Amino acid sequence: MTQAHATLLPPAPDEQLFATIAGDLLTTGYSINPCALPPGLAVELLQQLRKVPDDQFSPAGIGRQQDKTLDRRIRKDEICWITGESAAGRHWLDWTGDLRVFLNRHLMLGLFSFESHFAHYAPGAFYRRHLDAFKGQSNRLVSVVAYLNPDWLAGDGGELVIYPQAGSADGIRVAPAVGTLAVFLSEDFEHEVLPARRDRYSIAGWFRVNSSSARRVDPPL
């Protein structure tokens, strides 16, 4: 089997990585793992990202559904949702599905579904400090960020900054180098994306719990 054909196969679950993420979420609430994404999957996702037409990316909003608004003073990235229609998208959703099962089995989080999108930050684009979910107001429970930027240099900027304590000025900086994976509790950690000096690509995703009720069915998106 050639290397080109190997990238078309879904990656096997990485139990050691999943165990590290679960342990980190249990002890600190966040897990930063450089070069953690299976290399074949990272390459496949980057190739797929480069095929997405520009008109399929749209300015990212703030909030959800009827509360969603656009505010370029807060975030200036563009996004394209991953639906699983491409082989790369399916393999990514399969891999994160394995992670969801592992976290549910070992941490009993009750994660129900997963949503994610490609994100493009043009030079100078940013996302101000924010939470992915507010306690009691959202069903996003665990945030996942994967980076797809080969040969990223320290001077290129674009770091994710995670703040372990609310209101603190000191944060943990994560360079958006290809294969790096950041996972954290959505309700607990403020974070931001600093401006980059070159095009910056990533995947942002969220594991969600089911908030369906007698009056409302909770969809994955």
Given for the second form:
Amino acid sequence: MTQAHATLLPPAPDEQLFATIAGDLLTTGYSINPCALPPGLAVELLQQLRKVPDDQFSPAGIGRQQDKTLDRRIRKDEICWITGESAAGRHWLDWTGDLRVFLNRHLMLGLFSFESHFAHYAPGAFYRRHLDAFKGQSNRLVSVVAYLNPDWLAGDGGELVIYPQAGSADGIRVAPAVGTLAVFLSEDFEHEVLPARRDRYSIAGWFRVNSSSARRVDPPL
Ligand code: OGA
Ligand code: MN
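Right, and the form predicted in complex with N-oxalylglycine (OGA) of this protein, after the form predicted on its own?
Up next: the whole complex, starting with the chain shown before.
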């Protein structure tokens, strides 16, 4: 193909989305995108989620590794880590891998790895206002949340609320409708999950930078 032809082709849909996310991260630090997941991927992830037996989900903890504590007053979701053993999980990891490469190329973030889990919030479950990472204490740099709930109605609750200003009560509400993708800087945005009236499914993930030192391998292998 000649150069002239190449420049006439519209960019692939993911490239447009990734460019929007990169631009938003640069300007405001957060990016909310309805209908962002490729439809085939959303369907596949939903089907996979329905196949995962309940006993593969365990109550989510707070903090990292040895520090992990369970506090049901803070979060009541159940999670299942995505390892890439299923085709759907692999496709999700490939897709977020493409986003990682795009963000590195355009924002020089040096994102090194990605971890993510399915989350199930039973009716009434919530996750109180929190930060995903504290400066200097974690290598989580960019948070990604994808939603997997078809036919979500306004009255169903379960919104993600992102607070652009720490300590302020003004937040941006995101309905957990299938295909919506929220991306934000993990150290900068407090956020919470409001209780829902229905079962609520999401994937939460984090792009991480490599903060290994000679004495500690982080992220763990
Ligand atoms: C998290 C989180 C948000 C959501 O798992 O840290 O904030 O909407 N999840 O599921
Ligand atoms: Mn969070």
